[in-house]
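Only one chain is shown below, in structure tokens, and it's the form predicted on its own.
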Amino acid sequence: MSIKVNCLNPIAACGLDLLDDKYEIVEDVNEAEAVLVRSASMHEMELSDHLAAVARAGAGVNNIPLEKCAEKGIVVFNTPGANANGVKELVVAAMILASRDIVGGIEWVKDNKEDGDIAKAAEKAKKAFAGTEISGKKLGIIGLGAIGVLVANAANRLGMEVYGCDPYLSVDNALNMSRDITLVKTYEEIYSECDFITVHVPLLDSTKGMFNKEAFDKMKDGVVFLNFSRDTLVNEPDMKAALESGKVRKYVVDFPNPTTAALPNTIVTPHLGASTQESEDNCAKMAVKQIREFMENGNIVNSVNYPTCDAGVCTTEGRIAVAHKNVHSMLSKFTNVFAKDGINIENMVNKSRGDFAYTIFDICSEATEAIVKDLEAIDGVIKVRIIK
């Protein structure tokens, strides 16, 4: 039997044509063991028992009700970095729009077109578009994930100043950036040094309005703000306040709402930051092979609700993985029940992530809906699928 699969949104078409004739492209949700989304709403949608993974096309997983996903064993999984340069470029593209007045000169030559002397009022008028370069200033980092490392890299070939800082820099990501990114350990640090702010951290409840009148108090006056993560880590209100005051000089923010889309001082762009064919062409390739290597060898990789999980190839007669809670004594409940069918198991892999865990064993006969029955049945177990 096929593997259905359920596309809520359009996904390009080389991610689509990376799953061969063992997956089978359904148009009605219900009937799919996997999904890709990218950003349809999935928080009022009945989720089905035989739904097991959703992969976005994307980083940013707002769309997806991730705790009810977990409670019932779907894996939900995003792209991240495969959209990062595309971001990246945007913001180095925002710096500039941000220092120099390009949108205002656009605006004047469409407002004066019918102007036969243009030229020469050219000459007059482009004083008032004049603006500053970005190199030689002072950039502060926010988050140094896939697109703030890159963004650290760019502009430091552009011949900025550049201060980063994240509590949780990944040692690839660390590696990844040139030894010229000053780290600190504060964002004060980079509130009081920097004349241009960009954030790429995750929104959640912890970073929800985090920048507020106390963070923009303690930055310098004039300074440039960008927002490519998303809209509610900033307070808007305050926000308001410190543009009006000249505390931010400019906001750029890359999500338009009733308040941003009128803020003074602002660039508001469309939700443009992953909008390109190569953006898009990588998230959908991304997604599509992290929907078969898990439905096809049982591994988890990029999950943003369970945790990473790889067993490599399955090399014996079977496989089984199991969705679970994470609490005491499961695996020897998991082993007794091996025990009692006679089934050897050659190998596990075990991993956690918050209150909930999964676990792949590679059995040395075929499993059977027998074992599956028996392993469904222990308190605390969520979902079973035979692998192999």
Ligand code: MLT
The other form holds:
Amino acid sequence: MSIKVNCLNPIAACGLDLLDDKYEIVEDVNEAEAVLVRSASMHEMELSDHLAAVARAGAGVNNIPLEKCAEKGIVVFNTPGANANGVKELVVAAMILASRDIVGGIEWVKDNKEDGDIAKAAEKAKKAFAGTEISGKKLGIIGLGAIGVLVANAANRLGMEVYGCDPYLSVDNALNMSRDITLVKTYEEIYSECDFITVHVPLLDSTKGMFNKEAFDKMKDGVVFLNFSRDTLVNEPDMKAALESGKVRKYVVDFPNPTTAALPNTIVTPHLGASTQESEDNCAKMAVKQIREFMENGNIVNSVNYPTCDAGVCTTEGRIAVAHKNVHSMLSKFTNVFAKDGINIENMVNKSRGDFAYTIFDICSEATEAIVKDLEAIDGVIKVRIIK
Ligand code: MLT
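Starting from the form predicted on its own shown above, please give the structure in the form predicted together with the named molecule.
Let's see the whole complex now, leading with the same chain.
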């Protein structure tokens, strides 16, 4: 039987092409074992019992109820880094758009298109749109994930003095970063030093509204603030006051909403960060590969609600994957089930993340529905899948 996949948003064809004839794209999400999604909100959706995986073709996962999915044993994936170059390029463009009134200049040309003497008029008008260069200015980057690191390196090559801060900086990202970047320990150091500040942190309960009056008050007068992460990271009434007072000279934000669209001294783009052919292709391919790895081998790579768990390809007769609560004695209860039937566990990988855990068993005989039933009967087991 084929594995049913539903796309809640259009997904780039080069990604869907990676689904071979073991898979079938279905129109009805309630039939699907795996869902591919971009920005459709899943918060109000009923999650069917046979849904096993959701892959977001993108980095942010605020459109997906992660906890609710974890409680149902639905593993949620994202595609970190796949669209990072697209976002980086727009951040560079945003810094330049904020430095001279390029948008105003383009508007002026449109408004004066009937003027036969427009070339001469432009030479007089242009001083209204002049500005500064980004080279030599200080850029502070809050969040040095895949996007933050690319922005840091690009800005460094453009001659900016770059400062970065990330309490969770990974070894990989640190190694990918130019040695010219100054790492600082606190956001305050970025606030007090930098002419431009760009934010690249995920939207979580703990980060919502983190850029507020208290933060703006610590920033340099006339700072340019760039937000290509999520609108609600910024406290919008406080941002409005900071723009009106001149504390923030320009706000560039990639998320239009009724408030951002009406802010003064603000450039708003319509969530274009990852809207490039390359980013869409990369995200779709990565999302589909992760779904395949999970459906076919039971392995979890780049999940945002379950632990990474990789048992490679199964070389024994059977494999069973169990999503369960991270509570004591689960492993002994599992092994009792196999022992009862005289089944040898040849390999086992068990990983946990917060309240949830995931275990893969490679066994000496074919996995059966009877074993699944016994495992499902254990208190704390959420979902059991026969992989082989
Ligand atoms: C992301 O979260 O990856 C970006 O905001 C782009 C997108 O949402 O598609």
